[in-house]
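The chain below stands alone and is given in structure tokens; this is the form predicted on its own.
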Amino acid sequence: MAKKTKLKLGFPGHFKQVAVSLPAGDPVPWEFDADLKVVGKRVPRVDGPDKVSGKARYTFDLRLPGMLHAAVLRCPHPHARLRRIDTSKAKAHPEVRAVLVMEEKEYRFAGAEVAAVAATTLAAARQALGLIEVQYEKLPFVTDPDLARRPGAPKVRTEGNVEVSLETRRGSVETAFREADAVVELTIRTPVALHTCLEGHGSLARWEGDLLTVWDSTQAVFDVRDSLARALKHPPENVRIIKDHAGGGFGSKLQMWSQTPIAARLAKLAGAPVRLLLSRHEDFLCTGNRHSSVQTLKLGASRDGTFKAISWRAYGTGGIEGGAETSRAVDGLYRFPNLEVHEENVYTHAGPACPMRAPGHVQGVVALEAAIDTLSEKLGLDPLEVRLKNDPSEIRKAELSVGAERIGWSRRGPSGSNPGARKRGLGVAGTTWDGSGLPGPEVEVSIGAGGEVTATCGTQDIGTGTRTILAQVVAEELGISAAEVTVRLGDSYFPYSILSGGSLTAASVTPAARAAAAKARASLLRFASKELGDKLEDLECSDHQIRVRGSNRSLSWEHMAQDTPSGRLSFKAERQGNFAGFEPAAAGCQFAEVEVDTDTGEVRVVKVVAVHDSGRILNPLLWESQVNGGVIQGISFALLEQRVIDHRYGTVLNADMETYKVLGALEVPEIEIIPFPVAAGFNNTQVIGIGEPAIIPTAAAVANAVANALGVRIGELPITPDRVLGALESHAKGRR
């Protein structure tokens, strides 16, 4: 029966009583001023000496006796048909256990897979790819998105290469652009990006009788076990995935890749264990990016300032896939009373697209804060004025005050005005995200006879900390440290959990995890107050025992467990649904500040303010991590990162960390990290996710501070400094 309450709910200045019904057996969230003892603290990663030390196994060390290595044949064409294969002569290498020919004859993109071999040795496996004998049909391609969306262009998809995702309208535009005192339009484009995560992607599959297991570098341990049983035909139940840490994945890894039926297939085709690990060449061709995007914005707003009206023409590609959305973000940033979006996909010979941390919004953000900077300009207003008169969110208000002291937004001239080669320049951009969570995940906590607590949940811990969350949460409602307590996790053998994307899984798993603790809370009490004889409320619980208070009386855990006949007290809760809250979406801004050498075109982000909410911080330790992630990786897109494609031969040029750039160390700015105190409700722990509303303003803010600093708009990103040096002279010959 769900139990109605009062939570204080807000933020500082704006707290108010909201009445709300929580779950049945969920427990009342923690106050927001309590001051907890474990949840909250900078606890460092439980797992953290396992990963400094080697300890910790990733799916690239593991090693079975027996294992055979798997390499793939890919086809070098972006458009090909196969005509003829032969695989007599790899089956006859005296190393080769198993060779495998894909069902799918033709290939849309250069490195789709044809076929796999596992022998003894990668070297074997991969000599042997040489040995098949491959006749393909080249036909028409096309991997430039332009070229795509012309009539006659090669088709990706028989329905044709371009397709409206996204189409809406309100009020009207047309009215309200002829009303505003001020209208721009600008284009903005984004290239494709890639994931680049530390750990590549990679399966290893063991068959023993009807029951595979595979240890695979996955974010989303139970969609793997589905796709994978339904890939083979085999029941779930008999498909076991394992997870046990995770070098990343950034959205790459949510869902599964062919690296893991390839792998699975060849193991019951030789009888014995199958690795196969993709190389990063082939992990940057075939396991997702981010798609590109080509956005054209017209934004009207009356003399003041008030948006009036915005027009949202986009269209990317995703290559062989699509999501190619850019504009979700546009509603919860800014208010526009009238509003116009038509997006598209285009589909190209090219590797596919996949979630990738905030899919669209990075883009999208990109080319809002952008054309919002741009009309403030031409009305002659303070840019970060404009957006605190437009945004509907009190939380962001805020922290744009406090970004704004913090980074000196006061020193912020008009565009291009620094003098010398060296300028100077400032940027502002916001983000918003529900990252409030999702029912469902269960979570296991358990007494063993010696009195040690075990958390048990299957969800994966990605490099995020999750493991330190729940042993923090958990410990608080035990009143034990988080040392004491040990988290297993990334098992479909496990309770279930939900995939690690979407910010979802601190929100949606650390409620579960203290519901449980509570429970075996609860019933630790009841148990002692009938063996002491004490009431409930003269009952305490800490330090692996129950205290009566103000007595030397106590009961410890390890004697209740071995009193069950299993030696061992364990209990289980569900993550239930949000209940009533003040803000489900994650509000933040950035600011950036940054240099800019007109003579040899280089920029150089030199500070970087983040100011962010996330409900309930559980661990600042971790939670800082997570936003000077999303910080890093959102320079790294504002100034280096692109795929290049050769669209003469639809082959990626780039595929390799040589030449595929990301930002290095020497490249880091000073970052400095303002968490946002709001008290947000909707979970028994208050949490809301921080992982993609931390990199969503980034490139926006860099783009924005540079421009600034040139009094030029760079329209393309990456902003390299040959854009930088054209732009420069582009807009010196218009002055002429």
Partner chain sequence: MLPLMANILGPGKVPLTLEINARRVEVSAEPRATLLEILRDHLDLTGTKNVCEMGECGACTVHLDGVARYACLTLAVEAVGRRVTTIEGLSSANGTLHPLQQAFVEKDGLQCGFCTPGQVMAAAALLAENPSPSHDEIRAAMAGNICRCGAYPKIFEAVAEAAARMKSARQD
The other form holds:
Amino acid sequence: MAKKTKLKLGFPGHFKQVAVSLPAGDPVPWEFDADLKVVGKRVPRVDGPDKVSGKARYTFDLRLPGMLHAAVLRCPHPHARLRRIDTSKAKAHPEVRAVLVMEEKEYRFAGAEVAAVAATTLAAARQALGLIEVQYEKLPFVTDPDLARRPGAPKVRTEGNVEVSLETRRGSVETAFREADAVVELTIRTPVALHTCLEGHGSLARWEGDLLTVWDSTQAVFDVRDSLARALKHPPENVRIIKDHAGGGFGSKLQMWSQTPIAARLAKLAGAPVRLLLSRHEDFLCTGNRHSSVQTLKLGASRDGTFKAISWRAYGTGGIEGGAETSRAVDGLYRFPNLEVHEENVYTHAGPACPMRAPGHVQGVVALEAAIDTLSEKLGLDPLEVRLKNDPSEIRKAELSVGAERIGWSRRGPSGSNPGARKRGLGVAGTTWDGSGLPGPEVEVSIGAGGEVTATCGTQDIGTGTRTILAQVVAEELGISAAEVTVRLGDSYFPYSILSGGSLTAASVTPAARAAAAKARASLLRFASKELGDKLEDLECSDHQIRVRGSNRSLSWEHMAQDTPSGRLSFKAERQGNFAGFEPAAAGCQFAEVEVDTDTGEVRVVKVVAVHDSGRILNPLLWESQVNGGVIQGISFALLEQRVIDHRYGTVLNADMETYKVLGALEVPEIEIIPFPVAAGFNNTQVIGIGEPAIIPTAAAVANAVANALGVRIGELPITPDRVLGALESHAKGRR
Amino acid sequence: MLPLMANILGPGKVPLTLEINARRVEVSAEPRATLLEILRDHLDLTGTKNVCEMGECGACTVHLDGVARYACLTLAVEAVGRRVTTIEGLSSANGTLHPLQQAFVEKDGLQCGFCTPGQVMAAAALLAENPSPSHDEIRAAMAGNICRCGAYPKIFEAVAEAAARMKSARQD
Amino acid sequence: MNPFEYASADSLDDAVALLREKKGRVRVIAGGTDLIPQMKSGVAEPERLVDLKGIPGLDRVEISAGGLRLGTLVPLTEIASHPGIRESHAALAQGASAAASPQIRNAGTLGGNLCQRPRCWYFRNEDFHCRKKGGSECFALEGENKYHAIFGGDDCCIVHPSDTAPALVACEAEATLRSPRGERRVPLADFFVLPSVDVRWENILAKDEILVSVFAPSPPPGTRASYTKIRERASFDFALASVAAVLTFEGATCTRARIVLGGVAPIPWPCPAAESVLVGHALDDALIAHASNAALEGAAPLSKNRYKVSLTRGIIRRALANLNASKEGT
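With the form predicted on its own already on screen, would you show the form predicted together with its partner chain?
Following is the full complex, with the preceding chain placed first.
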């Protein structure tokens, strides 16, 4: 039976009593200002020592006795059909143990898998690929989304290259635009970006009879288990996926990619474990990307800056699959009484897209915030005031005020008003993302015969600190330190959890951990009460024992565990559904200051102020790291990153880390992080994820700051010197 | 004119004696084997990471005679007669972390941790050469190590903190 | 990477003799920071490497009254940080420090930096059999040519990637080459060749020839020099455009000027027209603007690199203004 009660939700100055229906048996949420001993503290990452010393083993580091190495033959053409393949020479290679030809005989992007080889060494496997004789029938292709939209373009799929991915209407935008005092329209383009997690995609597969174990570099052990079982038509209970440490993901490891079934099938054929680790080049071609976008936004407002309507027409390409949409953030960020959205996903003969940190939001917010600045300029209003006027979130409005002060928003001059060659500019953007978590994950907390505490859950730590916050929450409930909790995760034989993505993990997993630890605590107290003959209210749980207050009598957990038949006390709890929250999602905003050199086109981000709420901050140290990471990836997207395809040949030209440029140490600006704690509701730890909120506004704020510096809008990301100089040149011509 | 003096090895496997983390090791490898392959595949020293294989990211940074190098761009045969130090050799034999490693943990100079051994080794080479680096010198020295998670601000803090601690330890 | 044999040379005689065998499928290795990626991506498939690092004396830095002599094996890190070089040949030191990343500068040598192959992404991609690889087409001319040449790239529009080469050419350096036929000395400016001369190779080195050392004469008193490099990613990147400028002043008058561009042509690109604008005059904003315009005359930008014209003009202007401001007595 759910328990109906009222919780004090909000933030200082804005608290209110909110009626909630708490799940039965779930611990009551900690109060906003609860005096917690471990949660909310700057606890260093529990796996830090292993990671800094090189001891932590990632999937790429694993070896098994007798293990074979695999390599994949990939189609070099963007669109081709297999005419003939002869693998006999590869099979005859003395070191080759298995050769596999893919069932799919039509290849729709350059890099698609054709065949795979397992051999005793990687060099032999790669050499054997060269022995496979293959003839392709080259087919018409299109990799440029603008060309793919045209009638008569080569078809990527039989239904046609364009699909409407999102269509929404509210009110009448036509009327509203007619009645608006100011209307602006602009088009913003964003490129295809690559996740570039430093640990690429790799799998190590081993069969023991019918049991298939795969060590996989994944963000989702259960999803990979199910996908692999389906792909191999093998019972899921006989498939085990393990991922201990993961070298990043950012969305590119949420789904199973082909290296997993290929490794498993080669291992079966060869009768030996097979390891298939994709090279950086392969990783960049085949394992996902952030879809591109061309967004045309029309915005109308009244003289005082109140938004009247928005029209959002966009298309983008996610290659052969993965979809494209950009407008999902619009309602979370601003109030538009009239709205029209039309979004198209354009199929092209290029590698598949997949979610990448804050999918759609990163691209969409760049366009939306650009349109707002353009509109504000037209109305002669301060773009910050315009935002405050239209923002539905009490939290973000408070954050905008804090951030404006920290960046020194009052210094912001009219766009392009800076004299000299090096021009400074300021920009702002908002974020919205619902990372309040999902039900389903289960956590088991156990106390062993030595009194040791273990929390077990099949979730993943992809660098966000899941291991550490789980230890903290369990430690808090049991009155011990985080270091005294061993966390085991990343195994589909462990209790179920959801994928680690979408800023969902902390809010989905820690409430289950807290519930399991609370069960453990209650049970220990009951057991001790019976054993010691003391009343429950006279007992306390700390220091690995149950003590009787005001006496020296106690009962150790160790003793209680040993007293059970298994020698181990074990408690499991499941994450229940969300209850009501203060606001529907996390808010947040960022301000950027840039310096643009008009002689060289260089853009330097001088400072970013990032103000973020994410409910309760479980660990400020790790939370700051998440925000730093979002800001830095956001700047990287704004200024550096873009996949380049030569559309004449359909070939990716920069599938490497020299020419696909991600931000390095010298590009890092001063980042001032301002945490904005909120009693958010939703779940018993009152946590909301911070992974996506932290990246969403950065590129938008940087792009707006550049426009403020120059007085010219660079309509395409990344904002590289060629684009800055090109835009300045056309601007100067236009004025002449 | 014949190159009588030259010592030609390979192309097949040849025995190589390397000094890795102050230990002599014998491996048999082709001249084309990189130091990175030897460390990871022959010696199971997997702290040195393989990311780009082309000298573009820094994850395989090791020391060759105390100088930071990319192991993916170094042939194993070139390392013969030179001292190789990897992340596994940075902490002391009893497992006590190097002050840099300790500072990386405390300041959270890492997230996923995959670039971390390379970052630590780049920083260790810097501090060996320049025990009191300025903020700008730290950033410049770390410019060859990509961190996709974006841990840079805390990496810089960790390096500065370790430098300060090592300095005060020397003065004690 | 294909298998190869590895020969460690003890002497230059050894090295050049080792180069003559295997029908020219031999390459020298020093730092290896460019050669190893070339081999990994299939751009280079030598059957033998000749390692120069065992040859005594090739890593020597010699500073004399006459000038600076650098052995081919001097690491970029040493050039960047050497107090004597920073003093006498600032543009070179700045060029070396702007190259690549710290780890690559530790391994990479002067000789390797001067002889590195172009970064053109068609050249480096196995799927494109371009003119430089013996094919019949330059794919960049009509393709993705944002990073390509605006000068001298009619047949093959690569840019020379070296950061030390423009600086050394501006210093009027001389290269010493060694082959089984003996030793020859050439002005470094003549060491590099345009694709119209040799589309397959960027310099005059014969297959059995080694760049042994480089000599840069001491500049006359009153000389100021700098190297300015613009890149998309400051941490680690090749130049979109760079300029080495070496100016000699007597009082306020510029008596000698050398301006050499990087990242805009298949070779370090000298700017005699700009130099002659400056010589014999006191520099002011108008003259500097005139010179930087003159430097870009004849530029032939491609479809996606028009920006390099204004970028290059901008950095020449800035470099000249800074040098003028730093001259003695100002």
